[in-house]
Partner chain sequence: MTSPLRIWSLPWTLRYLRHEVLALPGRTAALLFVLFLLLFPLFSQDPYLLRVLTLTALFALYAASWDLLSGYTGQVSLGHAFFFGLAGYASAILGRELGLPPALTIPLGALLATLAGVLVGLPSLRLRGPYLSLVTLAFPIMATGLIFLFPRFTGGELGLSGLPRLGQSRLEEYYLVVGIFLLSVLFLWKLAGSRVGLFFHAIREDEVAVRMVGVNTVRYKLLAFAVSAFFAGLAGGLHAHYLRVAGPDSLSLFNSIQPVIWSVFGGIATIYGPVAGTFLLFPFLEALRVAEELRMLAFALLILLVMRFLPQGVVRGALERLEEECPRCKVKNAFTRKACRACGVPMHLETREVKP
Amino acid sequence: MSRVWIAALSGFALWAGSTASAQTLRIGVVGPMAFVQGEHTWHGATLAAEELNRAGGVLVGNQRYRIELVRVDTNEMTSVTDAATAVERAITAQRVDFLIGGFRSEAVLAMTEVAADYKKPFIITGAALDGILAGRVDRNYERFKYLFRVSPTKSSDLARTSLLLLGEVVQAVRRDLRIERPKVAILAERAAWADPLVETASRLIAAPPPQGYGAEVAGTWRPSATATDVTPELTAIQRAGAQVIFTVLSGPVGVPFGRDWGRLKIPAAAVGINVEAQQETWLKATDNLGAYVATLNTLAPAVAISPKTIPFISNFQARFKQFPIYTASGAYGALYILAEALNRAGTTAADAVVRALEATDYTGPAGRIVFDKTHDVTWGPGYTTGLGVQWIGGRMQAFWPRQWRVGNQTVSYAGVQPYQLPPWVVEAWRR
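Is it possible to get the structure of the chain by itself, in the form predicted on its own?
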């Protein structure tokens, strides 16, 4: 806990007995609440709000504020218009002071236009598209300075991390199957955030080492983010002779992918991004057919990225009986970051809070968060990078970073185990 925050809480004993006089900060928590991505945004914010309120609330100047969360269901999976309308209603009718959350990039673009119109600080916790911040905050600062992102890392950084995971699997194919030039299929949902990942993956998969992987692109398939059946895409991938499937999936399509992939025993290892596979309900959701799927994740059981990681996971599971996905840790961290900024600003005035947010240096469950010049979360060793996880033996297990070398730094966490190819893939291709 920072010295600033300790100072913020130092008056708790005097305040605790007089909560009736406390003022209220209304925080709009926005997301698709009918889906796990929104549900976990709400859960993460709820956990942080409960902790902050129990500790005495937020000290702003000489006033203490109790946090009140306002649940804003954006329906953003299916309607960008609904999402923008929900945010405007939260600002004008529900009178929220600040906003956190958002998931679907196309919808978040629309929602942040509304937030900018009303000069409401909005900390994004779920949408990855680079252009939500880059090209807006840096080129039109006065209009878009109210926007920040704590999670996930932007699409181009997600591409870096997920391609590092892909590199682990390509090396496993070379080592265990003795295939020098593996074929990699790209399976990416039709969404704006996925476009740069597809472009970057297509280029690096085929590029020679050390810049690329020296592999072959077997083809690219783009199902809907809400597709309920990906059998046609998977059978086409099998016909293309791929040994690896690079997934770029954030929506509900991740579940039918895992179920169909395991049911058909597609002889290609699945790795990349699959948000549905980040949940502990993954195996049950896929009828136990999603074993061996690997995905980028923010957290993994028993892997301590920072001193706050394990306590956050334990408290979240005790409170909600689920393992937190990235929108949960993002919303949790966002509320603490906002509380610290309010304390530093000494006022709830939006422009002063923006300046305080720009000075953020906060270590949360997923790592250290420092904003860059576009108000985006910094990626890399010493900041936030994410984890690679795989479903092995009925549980989620981390396989990256494991002795990851960047310059003179080595990044590794206790509990990270080697990646394993699915046994039916080994059986199909071993020579």
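Because the structure is a prediction, the values reported are computed rather than measured. Positions refer to the first chain, counted from 1. In this text, rigid core is short for the largest set of C-alphas that superpose within 1.5 Å between two forms. First, how it differs from the form predicted together with its partner chain.
- Two rigid parts rotate against each other between the two forms, and the hinge linking them lies at 386 among 111, 386, 186, 128.
- The interdomain rotation between the two forms, with the chain split into two rigid parts and fitted on C-alpha atoms, amounts to 15°.
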Second form
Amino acid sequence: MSRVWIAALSGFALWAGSTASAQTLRIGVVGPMAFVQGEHTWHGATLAAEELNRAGGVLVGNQRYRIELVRVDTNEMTSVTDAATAVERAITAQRVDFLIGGFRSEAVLAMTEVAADYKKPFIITGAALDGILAGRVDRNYERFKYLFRVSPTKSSDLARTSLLLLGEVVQAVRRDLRIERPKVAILAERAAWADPLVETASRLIAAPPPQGYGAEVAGTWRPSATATDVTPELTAIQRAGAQVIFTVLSGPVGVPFGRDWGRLKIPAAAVGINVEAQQETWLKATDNLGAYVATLNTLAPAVAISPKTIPFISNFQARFKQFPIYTASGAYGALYILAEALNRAGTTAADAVVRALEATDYTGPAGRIVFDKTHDVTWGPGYTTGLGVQWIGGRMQAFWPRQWRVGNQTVSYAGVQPYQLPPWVVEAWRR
Amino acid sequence: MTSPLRIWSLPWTLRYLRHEVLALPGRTAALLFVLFLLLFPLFSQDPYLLRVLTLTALFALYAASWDLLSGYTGQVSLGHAFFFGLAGYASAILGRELGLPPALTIPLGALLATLAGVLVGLPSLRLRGPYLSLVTLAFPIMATGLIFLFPRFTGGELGLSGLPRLGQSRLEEYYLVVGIFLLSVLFLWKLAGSRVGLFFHAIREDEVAVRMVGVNTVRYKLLAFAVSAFFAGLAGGLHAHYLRVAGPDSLSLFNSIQPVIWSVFGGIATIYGPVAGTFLLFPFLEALRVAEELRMLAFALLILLVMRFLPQGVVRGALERLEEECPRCKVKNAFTRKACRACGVPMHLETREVKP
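Please could you give me the other form, the form predicted together with its partner chain, since above is the form predicted on its own?
Up next: the whole complex, starting with the chain shown before.
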């Protein structure tokens, strides 16, 4: 009996010893956890951490590290001060080694100042404004070299993609309605980020091909980002005779827009950026009136941007019963990118990890990620571009990139379907 | 023969401490609070704790500035973030454009906020109650609109980042902010207790009566706006450089409402009430990070409970129980005293049944 006890005790001591010596990497996952953006950041990181840990953890030098995620609720939608304090708490009290996440650009700026103070690598997965990295990493490299962004593509690149989507719809109008010079109305929320996009779109729409779209600007309307009714703007657009509405909407106004547009059957196809329409709750939010709305997005069901896209979406849906938004794929990719960089660096020392991160060439669920000189994700064919999606038949369907020709390259993803003009638009303009 | 005590001599200080400070629980608590702030780094220099205390001191100054205007003169400002945010932006822009250090740009920003205070105060001369509150609320909204209108100058949604730090370390920043906070609150407290403060009080109670005795209430109302805006601006400038970002968030409605919550929680029209309210609520909200789902719920519940059981605020409610006024000379005494410390009269008159 005593032998059994000794054996049991020895086994316990061995187990305890091995547990005590097991190394862990503490990753702070930061975001507004009460909101879908923060929740999906956490879910995406959780999925990646579970996969990496199941595979034996992260190999750094000769040592294997388990990943331990630390949930950091930044409350950044309400208070920037709160967000920066949460990050300092994560670094000093919760002892995180690396940070991923962040959503609201203004809050991310304050959070990254804290991360830079402590020289903690911080991979951003949710904030889009260019100025978070441009003008900081390139101009003050020693302080800000710890910052990287994997998703989304920066605002100016989002603008580029949304204009390509507009081009696709202008072509559809020309082809299906036989209108040689379509009229495009610009509906952009009153916000600073939308201004350069409105300016560029106005120029591009009117410019002759091949630089521009050879179309006509029917006018520009700027509702508030929190407007609950856009009927006056839509009625004016209808009166202006537009066949296309280029939307630049990131705020809650996206939902009233979709609802009013579908209810009034405005004879103009809606395309551009509509963040509300990126979520799987879109049709429910618009009482099913938001069908045929097209928007820029990161992922779409059954569209394989890379071999990792479909498995990621399936695993995410199986585990969390939701379709992942871009912060989920960003956080998922960020953790793998960090794991690979740690593996290449062979150490957890921040400066060496930064150098290894700079050499990243990783293909994740949303595309290939290679960092540019400002540590931002590279945009373009062969890298990450985003998708154009449209709500058809009760589901999100991708329509871009499909036979997208850039120089010698042609970009096309499996599962992308042709764009469809809303039937009432076709009916209105074929008469 | 003993020589008379000289003011500020050590025996005088000790005697003052014993008879005027330690004799009252409220003053003892205030002394302990100041000592705690000054000596805290001797026990811990944890950067997170220093950050929480620094931010609390900043916001306590902001809340006290709101109290001077809204608590004392009754001109309820719902747009106090205008002064806070304006000074932060002004300090950031002055630093960027003229290359001035924060030691200059923060006071300059506060002075600009003072001017803005007078500007906001002008419509208040004809408005009262909710009308005035709505006018004050309009100013930060207009300022936010201007920020989005000139993004190249103001940084738009992103704000202005990379501002110079207040000090070389968290400890240096802590002592700088705490020092400014203590001096500013002392000034506000003295002002509130002075003749000027008396006029502020009187304007809140009955402005017409004050005017009828020949007091220029316009001057005093504008003065309240200016002084309040200066200290709100001072807090705003310090905050921007502490976070190293001056952004639209500093002008948000949430930032305007915060000093109201802290002041009402601590006890309005006291100056020390908002300070106590901030020092209780801000760290409490931080401590609640351990239960993030319940954080805002617990916070709201605490405020509801305090408002139910201590409607005058925590500080006033506590002082009412810990201190009593002498029935004869009206001097404050600790609740434990049986006789007044000033005139010796029994604090509680014993009633005896007289038998015929």
